[in-house]
Every structure is written in C-alpha cells, then in structure tokens.
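We begin with a single chain expressed as structure tokens, specifically the form predicted on its own.
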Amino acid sequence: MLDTPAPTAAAADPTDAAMLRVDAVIRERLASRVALIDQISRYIIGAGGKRIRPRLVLLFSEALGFAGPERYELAAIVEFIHTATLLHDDVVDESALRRGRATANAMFGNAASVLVGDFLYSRAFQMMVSVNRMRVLEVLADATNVIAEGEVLQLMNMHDPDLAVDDYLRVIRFKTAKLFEASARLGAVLAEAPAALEESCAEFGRSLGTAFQLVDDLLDYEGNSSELGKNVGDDLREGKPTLPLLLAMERSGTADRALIRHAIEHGELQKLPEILAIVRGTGALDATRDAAEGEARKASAVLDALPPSRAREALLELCARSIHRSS
C-alpha cells in the first residue's frame, strides 16, 4: 500500500488562496470578441475539475521559494492547454458526458468544440510569450507536441486487444503524464532551480500523472456514473484497451478472453456486466490499483529533494489523494 496517509477532509491546501488569483487570470484571458468562443470556453472552464495541473505549478513554485506573479499566469496556461485537450478528446471519443454535464461537443457541435480548443491552445501560447522566459516556452512547446503524439498513439491503439502493456503505458506518459510533468517542472523553472532539482520535480509530475490516469482507467470499471461525472464503461465503448482489460485478458480462460477481445474490437457495451465480473474476478482492478500506488510512491520519494514546507506536505497529500478518490 502507499506509504502516505489517506487524505482527510480537514487537510489544508496552501494553494487555495492562490487559485483565486489563477481563476481571475483565466476569466480575463478567456475574453474574446467572438461570442461563441466566450460561450464555449466559459462552459467548459465553468464545469470545474480538480485543477491539479495549475496547483502543481503553484506548489512547486512555493516549495522552491518563488512568489512572483508569473506563477499565476503559468498556472492558467496549463489549465488552458488541459482544457483544449479535453475539447478535442471529447470530439475524437464522441463523448456525451464530462464532469456530470453534457460535453461541449454535445452542446455546441464538433466543429465549434475543435475550433475553440484551437483558440485555447493559441491563447496559451500568447500568454507564454508574455512571461518572457525562453525556458518556459521550451517546456510547454515540448509538452504540447508530446501530448499530440500521445493522442495519435491512442487513436492507433483503439480496438486493439493485443496492445502490449508497455505501449499502453507509453500513451499514458505522453497523453496525460506529460502535462503533469511540465506543470511541476515550471515551478522549478520559475525558481531557477538547479537542473538536477528541476528534473526531480519533473519526475514527480510524470509519476503522479501516470498514477492519476491509472486510477481513472480503474474507475471506468469500478466507479459509478454519478460520482465519476461520466458514463461507466466509456473506455470500452470507445474501444480503449486499458490496463484493467489487458490484465483481465492475461488472467482469463479462453471463453472470457474471447468475450473481452470482441468487446474491445467492436466497442461493444452489450456484455458490460459480464466483462465487469471478469475484470473484478481476475484481480485486474487490484493489480491496476497496485500499479497506481507504485507510481504514487515514486512521486512521494522525489519530495525528499525539497526543503520542508507546507507546500511539500500538500504535494505529499496530493499523492495520496490521487489514489484514494472515486472521481
């Protein structure tokens, strides 16, 4: 099990006040003379979310002693990039529900969602230039490129029941963990930390992002729609061969393996109850959670490189929360 305590409701997050400043930047930078851009941007941003990526920028900045206003701008930038990926993802995946509400593509159409995602990407790059730090541009330009590669890799892997676990993990590290990594690294860049310490912060982000996605994939088979804010079984409907399914096939007999293969190949939900039973019965969910806990442990260990602070404690708490969650 993860060697950090389970999170408590009373745990204080030192970024709560700073996030109000970030929200103000987000509202200001969302402004557009095109009404539909305003409407869709505010719809998707207004849906809320965990805001983990901007919090990583703030927490690593604080942990390393940087208190300048640039941290609010960078925190807003990573949220814009993340939001743009969500808009594009929902179109590609034909999703209808996110965070308990209709997706932007379901509300406004695919074309508008893609174009507003492009607006958020380009606005993020305008904001990067305003920070006037070449290293910031390098980190975020690299991250957006790798994320795009991850999206294409995932598209190539759809409906492939023979996907290797290493190839599945590669998609996670490109598509999800890369922005976590960049967010953590940016705090070190702002603080002008030594290269080795910057890399440690990036390692934290990679491991936390991987843990976070593994739990997301786990919850698609053991969560419930009201808590998740999306439909259980969406990954299977989209033909995504995630770790719970890959492990269940490894551990199943011929008939059950064939059932899962067919469902992945055809994106079929008709047999979802039977597949859920197989995934649970083979211990694939426990194994997926173990893998997530292993990544969270790696992230926690990296924090030894940081000086003691309330920000470091909040980062440790974040590792625990990435595992002990239901949405």
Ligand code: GRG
Given for the second form:
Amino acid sequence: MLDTPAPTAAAADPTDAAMLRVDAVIRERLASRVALIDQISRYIIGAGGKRIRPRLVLLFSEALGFAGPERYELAAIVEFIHTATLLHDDVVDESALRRGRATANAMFGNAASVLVGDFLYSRAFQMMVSVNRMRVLEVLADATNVIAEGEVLQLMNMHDPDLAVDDYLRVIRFKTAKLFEASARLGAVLAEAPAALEESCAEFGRSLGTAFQLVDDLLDYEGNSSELGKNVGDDLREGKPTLPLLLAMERSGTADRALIRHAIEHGELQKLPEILAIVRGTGALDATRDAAEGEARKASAVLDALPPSRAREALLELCARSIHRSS
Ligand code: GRG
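Give me the form predicted in complex with the named molecule now, not the form predicted on its own.
And the full complex, kicking off with our chain again.
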C-alpha cells in the first residue's frame, strides 16, 4: 500500500480559493469572436474535469513561496493545453464520452474538435507570451512537443501484442507524465527555485503523471463508465496494448494469451468480459495498481526536498487521490 495518507474527504486544499481565480482566467481567455469556438471550448471546459495540472502549478509555486498573479495565468495555460490534447485525442480514438458528456467530436464533428483544439493550444501560447518569461515558453514548447511524440509513438504501437513494457512506459511518460512534469516544474520556475529543486519538482510531476496514467489504463478495465465519465473498454476496442493486457499475457496460458493477442490485433470489444476475467484472474490489474503505487511513492518521497507547508501536505494528498480514484 501507498505510504501517503489515505485521502480524507474533509482535507482543505489550499488551492481551492486560488482555483476560483484560475477559473476566472479560463473563462476570460476562452473568448473568441468566432461563435463556434466559444461554443465548443465552453462545452468541454464547462464539463469540469479534475483540474489536477493547474493545481500542480499552484501548489508548487505556493510551496516554494511564489504568490504573484502569473501563477493563475500559468495554471490556466496548462489546463488549456490539456484540454486541447483531449479534443484531439477523442478524435484520434473515436471516443464518444468524456467528462460524463458526449465528446465534442460526437456533438460537433471531428473537424470542429480538431480546430478548436488548435485554438486552445495556440491561445495557450499567446498567454505564455503575456507571462514574458523565456523559460516558461521553453518548458511548455518542449512539453507539448514530447506529448505529440508520445501520441505518435502510441499510434505506432497500436495492435501490437508484442509491445515491451518499457516501450509502453515510454509512451505514458511522453503523452501524460510530461504535462504533469511541466506543471510541477513551472511552479518552481515562477519561484525561481535553484536548478536542483526545480528538477525535484519535475521528478515529482513525472512520477505522479506516470502513476496517474497507469490508473487510467487500469480503470479502462475495472472502472465504471458513469463514475469515470468515459466509456470503459475503449482501449480494448482500439487494440491498445496497455499494462493490464501486457501483464495478463505474460501470466496466462496458451489459450488465454491467444485470446488477448487476437483482441489487441483486431481491436475487439465483444470479448471484454472474458478478457476482464483473465486480467483479474492473473493478478494483472493488481500488478498495474502496484506499479502505480510505486510511482506515487516515488513522487511522495521527492516532496522531502521541499520545506514543510500546507501546499506540501496537499501535494502528498494529491498522490494518494491520484491512485485511489474512480474518475
Ligand atoms: C495538442 C500538444 C497537442 C498534442 C496532441 C492527441 C495528443 C497530441 C495528445 C493526447 C494526450 C493525452 C490525452 C493523454 C492522456 C492524458 C490523460 C490521462 C487524460 C485524462 O486526464 P484527466 O483524468 O482528465 O485529468 P480531466 O477530465 O479530469 O481533466
């Protein structure tokens, strides 16, 4: 089990009030003179989302003593980038449900979703320019580039039942952990923290982001669509070789392994119940959760480099919540 405390419902998050400021920035910066952009961007952003990445910016800047208004702008920027990737990803994956609603591609079509994703992505860069710090631009230009590489790598790995676990991990570090890493790092950049401390923050984000995606991949098998706000089984439908399947293949006999291989190669959802039974029976889901807990533990350990503060406690809590979640 994770060493971090179990999440407590009553714990006050020091970013709650600051997040209201971030939401105000988000609303203000979504504005476009083009009605369809307004409609779609408000549709997806208004659906909520956990806002984890902006919280990382706020918590790291607070933990390191920075309280300037740029933190709200940067928090909104990472949420815009995240939302742009979701808009694009749902088109690529042909997903129908996101944040408990029909996806933007299902509601407005693929072309509109991709283009509004481009709007949010480029608006994020306009906002970065307004922060006027070359290092911020560098961190986010690098991160978005790596995220795109991760998605292309994932595309190349699709339908490949022989994917190595290390190659799977590389994809999730690129496509998901990189934005967590950048968000945490930006808190340190704002606070002008020494290089070694900035690296520790980045390492926290990398580990937490990896844990987060491992749980995401797990929930695609054992989650509940209404709690998750997206359809379970999407990964299998697409033939995506994620850790639960890779581990189940390693641990199962010839017939079960052949069933999973076939499902990955052909992207079959009909066999989901049988595959779920194999994934559960072989302990692959538990092993995936263990891997996520290991990453979350690594993230928690990094926090020792930070001075004690409310924000540091909230980061610890975030590690626990990222593992023990149903959405
Ligand atoms: C636009 C830079 C750019 C790249 C496009 C499509 C693509 C390349 C990247 C997709 C990356 C992606 C969607 C990774 C998955 C990340 C992930 C776990 C998303 C879900 O995050 P949550 O659970 O979502 O934080 P909410 O809805 O809570 O905000």
